[in-house]
Structure formats: structure tokens, C-alpha cells
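Coming up is one lone chain in C-alpha cells, specifically the form predicted alone.
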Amino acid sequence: MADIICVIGNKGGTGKTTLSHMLCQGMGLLGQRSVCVLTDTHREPLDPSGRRYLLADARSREALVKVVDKVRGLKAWLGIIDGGGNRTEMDRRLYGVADLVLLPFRDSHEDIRTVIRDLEMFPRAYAIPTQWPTNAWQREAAEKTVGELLAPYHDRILDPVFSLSGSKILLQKNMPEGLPTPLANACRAAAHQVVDLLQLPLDNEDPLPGIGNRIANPPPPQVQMAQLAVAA
């Protein structure tokens, strides 16, 4: 059965959607099949063409139940559910179905205060710094703040996903043929953390990040049928 990863958190603007797509793209680069599940009613579905992962629209309660059931039935797949901000009750529901929960946060005191509350609310969740500064002194200041405020949760904080202007490409309606190598490498690194946490075997890692964007192994007919059913 597929594993379900939920990217949630009460605060908006922390990069949940960007992280969800980076993880899915990275999984494709690692040879792992995945589907990115949209639940935020303020966002529109993206075109699946040229991506290394499938997309599913689950913006209604009924659709979410059906999509989770579909994904669960896909052997050796991953379902990455993109949550939304300020939806505590939805976060609780997603936490209940998830095998792994990620709580993105940025380097602001407001984000850190919010992620502390979320870490308390969801004791199995991991916090992941996102859109993290690359400037040396800004990064040092951010790390100092995290060290001071998140010290009790140090074993539940993952490596940061650094800010990349190219990450916006993943959220375009239509994605271009290829990705910049730094973005592909960042996607791969983020996905590797999830692979390690879930202890997933990797059999077909793409040795050339950023070259091409098609699904490494086309889904079998039954999976294509499931995709069509999900889209419907």
C-alpha cells in the first residue's frame, strides 16, 4: 500500500504547496512514483504534462476521501497531500491518515511560534525550514533563532529547503521541458529526507537531475485508470 505524506500547518505562506511539488518532483528524480494531492480551495489544479508525478484534485471533502482511498491502493507509490493554512480541523483530519507529517516554517518569529504550537498538537510531525535564507549572515541569524526557540524539538527538525527563485517554476500552470539543475538538486535533497524517514528502498535513481521532466517509469494501465477516476 502507498504511504501518505501530509504537508500541513496553521500558518499560511510557509511554502506548503511549493514543498509538496518539490517533494513529488524529487521523488520522480529518485525513481519513486508519487501523486501530489491538492486540497487548498484557493488554488487551481495544475497541468500534469511534463511532470515526474501525477496530480489529483481533492478540494472537497468527498473527493479527498476518494483520492486517499485510491492512493492507498497503489502499491509502492507515495501520496503527498498539500494542505492549506488556517485550517486546524482539516489538519487534524490529514494528521489522522498520514504516515508522515511535515510542518513547513520560515525564519520569522511568527512562523516559529506557530510551528511550536503545531509540533505540540501533532506529536508525530516533523518541522522543516522552508524558503530558508542563503545569505550567510541571514542564515546564521535564522539558525540562531531556531536553536534558541526550537531547542526542545531539535530531534524533530529536518534540514532546511533553501530559497530558490526557480521553485516558482513548479507552480506554473504549464511546466517547461526542463528544470534548472539547482532546483532539481534541491528537490532531490528534500525527497531524500522523506525517503530516509520512511525507510523506502530506491531502485531507479535518476543520475542526471534537471535533465528532462517526464515520469521515469510510465504508470501501468490500472494506475492510468485510477488517475482518470481521480480526475473525474
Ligand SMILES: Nc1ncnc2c1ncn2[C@@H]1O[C@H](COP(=O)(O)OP(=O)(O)OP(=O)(O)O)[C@@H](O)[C@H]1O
Contents of the next structure:
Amino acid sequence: MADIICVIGNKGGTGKTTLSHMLCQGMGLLGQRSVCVLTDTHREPLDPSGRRYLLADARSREALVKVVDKVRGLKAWLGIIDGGGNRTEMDRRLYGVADLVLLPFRDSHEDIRTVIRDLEMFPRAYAIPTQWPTNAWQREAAEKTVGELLAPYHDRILDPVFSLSGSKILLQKNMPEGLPTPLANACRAAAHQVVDLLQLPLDNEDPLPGIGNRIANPPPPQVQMAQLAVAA
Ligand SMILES: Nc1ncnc2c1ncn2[C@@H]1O[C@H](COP(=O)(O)OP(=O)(O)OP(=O)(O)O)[C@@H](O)[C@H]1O
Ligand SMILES: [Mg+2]
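Structure of the form predicted in complex with the named molecule, please, following the form predicted alone?
Once more the chain from above appears, this time first in line as the rest of the complex follows.
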């Protein structure tokens, strides 16, 4: 059975969608098949070409049930569900179907207050710092804030996803073939954390670090888009 990962959280703009796509692209680079599931009714579906993962449109409740059922039945696949901000009821439902729940948060007191509330509400969830500062001083200050405010949850905080201007490429409707190497590496690193948390066996890992999106033999998707294209 496939594992379902939900990227949720009450605060808008924390990086849920970006992280969902980074994870899927990273999974593809690690040789792991995945589907990125859109649930946000305020967003449009993206074009699948150039991506190392499939996309599914689950913006209605019925479509979500069908997509989750379909993905669950795919052996050795992952479904990564991108939530939407300010949707506590939806988050609760997604939490109920998820094998792993990720709560992105940025370096701000407001995000941290919200993620504490979400960590309390979703006791199996992990918080993941996103858009994290790369400048040494800012990073040190951000880590200090997290150390102080999130101390009781320190074992539920994952390694950060750093601020990377290239990450917006993943949310372009049409993604170019071949991502910049720093972005590909960040996708791979984020995916690796999830692989470790879910203890997934990896047998197809790209052996060459830093070669961006170019793998000689990309794993062919064994499921066609049509199979996941349930009516939204
Ligand atoms: N790692 C990152 N580095 C740089 N910018 C980022 C990163 N992650 C997200 N962003 C930027 O932050 C903004 C919000 O990101 P995103 O749309 O992924 O958040 P969201 O949580 O899905 O928002 P919403 O609640 O509206 O669904 C976007 O402009 C995105 O490009
Ligand atoms: Mg979003």
C-alpha cells in the first residue's frame, strides 16, 4: 500500500505547496514514485510535463476520497497531499488519512505560535522549518527562537528547508526540464528526511549528487495520469 503524506497547517503562505512539490520532485530524484495531490480550491492544477511525479486534482471532497483510495492501492508509491491555509476541518480530515503529517512554518513568532497550536492538535505531526534563512546571523537567530519557543517539541522538528529563490520554478504551470542544481539538491534532501521517517526502502537512488534533474534513465510512471484524473 502507498503511504500518504499530508502537508498541512492553519497558517497561510508557510510553504505547504512548495514543500509538497519539492518532496515529490525529490522523491522522483531518489527513484521513488509519487503523486502530488491538489486540494486547495483557490489554486489551479499545474502541468505535469517536466516533473518527476504525477499530479492529481482533488479539489472536491469526492475527488479527494477517490484520489486517496486510488493512490493507496498503488504499491510502493507515495501520495503527497498539499493542504490549504485556514482550513482546520480539512486539516483534521487529512490528518485522519495520513501516515505522515508535516507542518511547515517560517521564522516568525506568528508562524511559531500557529505551529505550536497545530502540533498540539495533531500529536503525530512533525513541524518543518521552511523558507529558512541562509545568512549565518539570521539563521543563528532563527534557531535560537525555535530553541526557546519550540523547546517542548524539539523531537518533532525536522531539518529546515532553506530559502531558495529557485523554488518558485516548481509552482510554475509549466516546469522546465532540468532544475537548477541547488534546487534539485534541496528537493532530494527534503525527500530523504521523509524516506527516513517512513523507513522506505530505496533501490533506485540517483548515485550522482549535484547533477540536478538529469538522470539517464528516469523511472517511468507506471500509472497514467488518466487513472488518477478523477473529476473534481
Ligand atoms: N523554500 C522556499 N524558498 C523561497 N521561497 C519559498 C520557499 N517556500 C515557499 N516560498 C515562497 O513563499 C510563498 C508561499 O509559498 P506557498 O504557496 O508554497 O505557501 P502555502 O503554504 O502553500 O500557501 P497557501 O496557504 O496560500 O496555500 C511563495 O511565494 C513561495 O514561492
Ligand atoms: Mg498552497
